[in-house]
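Okay, so here's just one chain, in structure tokens, the form predicted alone.
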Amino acid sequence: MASSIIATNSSANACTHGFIKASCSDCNLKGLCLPIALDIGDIERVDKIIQRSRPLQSGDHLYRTGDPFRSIYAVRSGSIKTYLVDENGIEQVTGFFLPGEVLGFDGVANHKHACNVVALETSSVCEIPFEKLEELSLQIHTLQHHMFQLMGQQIESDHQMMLTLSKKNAEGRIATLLLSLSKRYARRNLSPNAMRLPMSRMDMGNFLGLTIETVSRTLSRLHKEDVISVDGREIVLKNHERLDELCHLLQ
């Protein structure tokens, strides 16, 4: 349950566990899941309703299917994938969220969460208890819009992705997913070249409607041809251009 891995803090700004400490205000990453036009003051009253928690494992669930619906989370560090498993136990996996990321609106229509959500690294997720957010945005209308805004990025990601399922070949998704990221590590400040996937291939294969083995072959046969380089996990792309076609070709 996600309360065996979420415990509360007595104060916003220090973590109760002796981890280290954090506020909205000092994190590079405020910019991404809180709206750039909030003022100091507003980001300290922000910060006073976040939860702050010892960091999740490698394969630590953050909530599961059927938990209560009480927080939404924004990834500190580290990798989240969501997952779904079917009534034959089968697992799909949903999303892959990055620091600065916001999940966990899954559970706002029913009050209980619609998937399961685990950490594909060590992470640390800031956790905003909805209610509190939801009192805070009536005051803060810039929050409310930016929190309208997350909820609408979501909504149009997963039509893309179904988009790219329906419609592309191996290539054509896998580029797809490699120019997602790219774009996502550069609003990080990050390079959009040079990458370290936080998937591993069976997941990335599990969540693009491929084979392991169809993934693994893609991934070379894109490194020989010079469009990407790949050593495991760490992928460079060479050729943006050639991706990009990729992503429009249809099969």
Given for the second form:
2 protein chains.
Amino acid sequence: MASSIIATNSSANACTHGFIKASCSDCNLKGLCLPIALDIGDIERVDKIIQRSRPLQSGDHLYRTGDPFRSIYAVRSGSIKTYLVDENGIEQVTGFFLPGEVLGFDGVANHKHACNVVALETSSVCEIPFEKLEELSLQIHTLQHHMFQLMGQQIESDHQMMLTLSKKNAEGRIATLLLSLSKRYARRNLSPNAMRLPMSRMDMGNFLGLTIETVSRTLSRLHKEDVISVDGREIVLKNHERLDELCHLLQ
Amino acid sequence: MASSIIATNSSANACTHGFIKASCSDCNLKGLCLPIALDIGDIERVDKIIQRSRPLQSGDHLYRTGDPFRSIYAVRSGSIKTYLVDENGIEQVTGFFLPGEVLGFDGVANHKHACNVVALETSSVCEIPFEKLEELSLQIHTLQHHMFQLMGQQIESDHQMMLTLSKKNAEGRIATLLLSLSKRYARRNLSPNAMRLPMSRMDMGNFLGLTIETVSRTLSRLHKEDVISVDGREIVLKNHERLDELCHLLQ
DNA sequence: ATGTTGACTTGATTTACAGCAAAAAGGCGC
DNA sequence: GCGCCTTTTTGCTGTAAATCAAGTCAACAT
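Same protein, different condition: the form predicted alone was shown, now please give the form predicted in complex with the DNA.
Every component of the complex follows; first up is the chain already shown.
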């Protein structure tokens, strides 16, 4: 959904003192998240403000609606779901975030977070205190520009999602999500065809505005038609062109 | 949908030389768009980079998908629609922008605009060259913060829209739009109850993921139930609580 | 006044997906 | 292995909104 700002090596491990040894400069995700033009010195300045805490377990919340906004987060490993809960308890999954992607921009506007964020599996994140990031952005203009770009990307992808929810049928919505995940795997040099979905059918359906039954039926049909293969959360994309067609099919 | 950054008096007129006499400091919309904390001197620095051109006529495009990204725009008067067109010609209205609101953040990410922007009626905008705005934002930290806030607001409202499209029925979608417009009129000290819709049924339907027939039928039903009164584009909200209920009704 | 055009409304019918229910398949502790 | 619980799948039925098809209405030109 979004690309990332700053993230450290996904092979980073907790050390004996309970914090994480890692740095942006030797993180294999930095190409996804830091401005490419940033020089070594500036990377280190960014690196200094980043906090790396112990991993989240599946189901752990990173923050909740109403929490004071202090930081944005880059996903280092695992996967993360963001969701709104409105007054009457209606839930809406607003995004899935994979390693190298940045979340937390809800909250910038009102100094309070506007959604809930939960780990879908064991995941680790880099926490970037926003005030310090703003200070640095005043000094490093490529960093400021990059921040604008990240937020702009989020806006663009949200608009695409509005189109998906408003205009596509069930097959188109599923195909759109699968291709989005595929592209994001490819960016990390992982296979764009074989993947394990990080989210449940429930989460997929909620995100796409469909019931779990429709998600399940649609996946089954696509399997039967040999467009994909489905085995629980293991998915293989077998016919990208057909998926593309489904994405753009007029209703 | 968004609040604005910088906008000048809506009573501004074209002068004989073909440009517009106006300035941020005497604009009655500046409270909506400029950071409140900005001092007079800084307002003038912002004012200097703003370009005010002659008004757009209904149907005029401000920019189109693929155009090089140079500026963002604050609406000064009238109303503006943004919309995506995907590869197969599916259109999705992504937002309506009223005086005091800022648009154009699509385009930040890729230096190319990612949507189309068209005037729904005679409208005027303040054009703010983005590079210059970035430069100023490096110097005026409240301005940088404000830019982040504006983009954050856009993201939040887009997420709300995802919930609307994904979870609400036709009545809930219509009610949500009407209340949103009402709140935005109220911010400008206009009546929150009586309003003239700036957009056609077609645009409403496209934005909300409904056909024009459903929009029309739903408005008629709400009229019959005395929740609103409808006369073409003239709408009066007669029962805000009921509209609120409809917004949050689970399916 | 009269025809023309485009925007909107209303009615009848169809359909994609929701909702309900029950069975199948994992996952996990013991 | 075996029960327990959750997730997913599959079948059947109902419904909200789409689609198709006329109409109405207002603006505007002839």
